[in-house]
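A single chain, nothing else alongside it, follows as structure tokens in the form predicted on its own.
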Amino acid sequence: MKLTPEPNGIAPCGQPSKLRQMSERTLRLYDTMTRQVKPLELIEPGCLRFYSCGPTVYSYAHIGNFRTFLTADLVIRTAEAIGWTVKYVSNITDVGHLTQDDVADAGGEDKMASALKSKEGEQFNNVWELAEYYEDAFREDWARLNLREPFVRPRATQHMREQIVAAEQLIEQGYAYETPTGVYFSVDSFKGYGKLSGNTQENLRKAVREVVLDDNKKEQADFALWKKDDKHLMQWYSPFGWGFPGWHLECSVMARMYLGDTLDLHAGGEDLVFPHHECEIAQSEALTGKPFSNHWIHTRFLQVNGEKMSKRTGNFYTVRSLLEKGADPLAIRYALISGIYTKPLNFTDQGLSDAMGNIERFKRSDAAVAAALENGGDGPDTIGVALDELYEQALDAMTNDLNTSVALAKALEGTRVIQREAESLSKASGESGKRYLDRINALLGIVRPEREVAGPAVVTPASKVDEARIQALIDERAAAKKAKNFARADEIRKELDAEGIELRDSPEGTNWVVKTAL
């Protein structure tokens, strides 16, 4: 069976958008393989073939997962902003990912089966229902955070035949062998093993001495392509007997099927460098004799208030748990992209609170622009030149290794340009303001939601507040300050603060956010 989509092993990319023109810019990213920032060199000019490892759907994805997915999203948005067409694939793992996955040949239970036995899993009749529920929840959170949809989101369980055939081919080519417990990839047979992570065969031999040994394997560093297990909750029949595929094989097969033998770019979290991506490289390059991916990027870990995120310490957060605390989904997105992906990010109360305030700036600017388009006069465009320059600076920052710190600063500077003239914007200025906010939203996804969420709404504290009353108190406070009645003004601030409403004063006026506490 031939797995490649085209005879030459290159998946068709499709036509570039007529709305975009190729710019002279390129996209420079840190490459994990070469340990340097370098331009993305595309196999086909103007077409980015991009694979990013998706979630294992055994529970709600946490905000650390979404930081990684947002890195991929920013790659897509930046590539499209410079006129490239992006063929993006992100998978769903719904079988084969084991609980002890920090070594090449993982052990323990399948994460899906383990989740079904948990307290949360009691609501499901079987593992298939559990997978469907958490995949739907993941898609809802994905939409809430304004992430772009992949052109395909393949599930591991939908591509079982291809994985079985790949395992057979690797045996035929001498890279894999069968044992009573499964089919294993021989690490010694692939001389390039370790080139991404630095984990050479010799290093691995030392490391696996700490791991439970399997006497059926030639080398303990060898990893499974297929696990024989006729008692597993999710199993398929293969030439090797009943069982399920190895986690690493799934991504190799699906990436190759939809994007061709060689990818332009492969992404994931830093925890996937080894063993997952190292094993993907070995399998894929052994099968094709070609480079698996020409560029690799990995997002560094997320901390919460200076500590590793953990359920045991009570600082483990999902998107929906933050929404229930009053966070705006766009503010969550803003906070998660506020730090550069190549450095660890500390997600804090203050950071989320600041993100809430900044999102309000975009909302107010959007409202001011809409008002100008409807009621503005025929005066000149007084903001267009400044906004165009700020957008170009934001785009330059993003093409330089996704420098979100600079890009977000430039985006916010644009809101100040709009707000300074908010009461007197002409229609021409309104048009420039709308163009700017539209372009910033396309680049960073922080101005407004891009689509409705199909799933049930999450009820948040923000949805229960009386906005009219809050605005009336803000107006009263402004009048009190004007009359030098500072005691009453302070009293109003304290009253709202006690209700969980934080007032934020700026040269453009006073706005409010619902306070969140992690």
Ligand code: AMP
Contents of the next structure:
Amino acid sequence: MKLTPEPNGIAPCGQPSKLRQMSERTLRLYDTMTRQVKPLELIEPGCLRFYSCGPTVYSYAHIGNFRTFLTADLVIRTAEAIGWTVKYVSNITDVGHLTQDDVADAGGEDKMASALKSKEGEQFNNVWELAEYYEDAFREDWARLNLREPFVRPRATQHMREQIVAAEQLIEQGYAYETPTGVYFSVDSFKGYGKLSGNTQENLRKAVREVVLDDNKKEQADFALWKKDDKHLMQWYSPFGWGFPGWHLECSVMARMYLGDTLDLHAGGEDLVFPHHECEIAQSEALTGKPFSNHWIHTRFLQVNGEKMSKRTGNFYTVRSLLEKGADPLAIRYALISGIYTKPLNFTDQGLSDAMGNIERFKRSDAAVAAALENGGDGPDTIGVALDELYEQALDAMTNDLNTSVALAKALEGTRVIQREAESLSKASGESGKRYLDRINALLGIVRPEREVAGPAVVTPASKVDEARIQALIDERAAAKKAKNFARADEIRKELDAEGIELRDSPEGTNWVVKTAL
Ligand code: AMP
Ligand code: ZN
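Let me have the form predicted in complex with adenosine monophosphate (AMP) next, following on from the form predicted on its own.
What follows is the entire complex, opening with the chain shown before.
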């Protein structure tokens, strides 16, 4: 079987949307390879072929993982907003990702196998069940945080044949060799090894440490395409005997299979620059003789309360652990995208609370606009021009290396424009308001949930609060303040505070948020 996509190694993009018009805009992103912000240059105008490394499904994905996936999501939304069609592939790693993965040729145990042996792993009959469970949980979290679905989400275990064929081809072409422990890619055989990370041949000895003790390896940095292991929990028969593929191989093979020989853009978290992406480049370019990806982006790590997230210290949050504490999924999303992806982001209690407050503003604007559409008068549209301008500014910020801080600030300014006239919006203003919120939601995904999520509902305290009562108390407090009865106003604030409702005063009135504690 010939695996090279024909005739030109490019997978078809699919039908561009008839409704969308390509704008003059382009999308500029920081490229890790050339170390500069530059416009994405598409192989085929209007079609972005995009691969982003997905999760290893050995436990619940944490919010750091989601920060990285959200960067990819924002690329897709921005690309669509300027009229491009996006062909997006993001994989599921369910075999071969070893615990010591910071070196070229990883060592240690398969993360899937070690998870099965852990306390949480006891509930599963086997590693396949464990993988399925965490993949399902991951997909739910993904949907809750409003991430766009990829066109395909291929699993490593479903592409075994293609990985074995790729390893065979690399041996045939002189890039790989077999030893008693596996099949290794010879980094010396590929001239460009190190071009993404700077871990070049000269620097390699500093950048790697020996993990796999195999005297037959030609170089320490040579990395496994196939591990021979007839004791491994997940194993397949290959021309090299029983075993499993090296982690890096799946992405090379699946990216090529679904998107073609050359991608427009490849993404991941900062830890993937080396070794994962460096090794993907070596394998792919050795196989095809063509550039693997024309652009590379990497998201800097998320920290929690100023520290590295770590299961050991308990400084570790998953989407569901935050939902259980009462956070709105859209607020989690908001907090995770509030900082620019090229800078590290610190996730804090305060950041999440602020995000909750901001999400409330969008919800209230949405409700005001819906009310205007239903009951608004025949007056003129008084907000459309200002809102269109703010949307354009938010989009400009996003096309300029995904500047989410500016884009979110512009988006929020729009809610102020709507709220200022909330009580008196005409139908025409309601239409402009709706158009604005629809477009902001398409661009940033923070106004409303985009789809229903199957699976166990998370009961949040937010869903238990009595909104009408809170509003009545806020109105009573405003009246008390007006009558200079500050004691009563204070009492109301304290009463709500004790129930976990925080009041926030602003020139447009008083908002409330459900308080969260990390
Ligand atoms: P994994 O499930 O370990 O394969 O990781 C999935 C993705 O999450 C990869 O792109 C990682 O680079 C990324 N990632 C892991 N930890 C963090 C973090 N703390 N902040 C941002 N991204 C992360
Ligand atoms: Zn990958």
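Since the model is a prediction, treat every value here as computed from it, not as a measurement. Residue numbers count along the first chain shown, from 1. Basically, rigid core = biggest C-alpha set you can superpose within 1.5 Å across the two forms.
S.K.: State the core-superposed CA shift for residue 508 between these two forms, in Å to one decimal.
M.R.: It moves 2.6 Å at the C-alpha.
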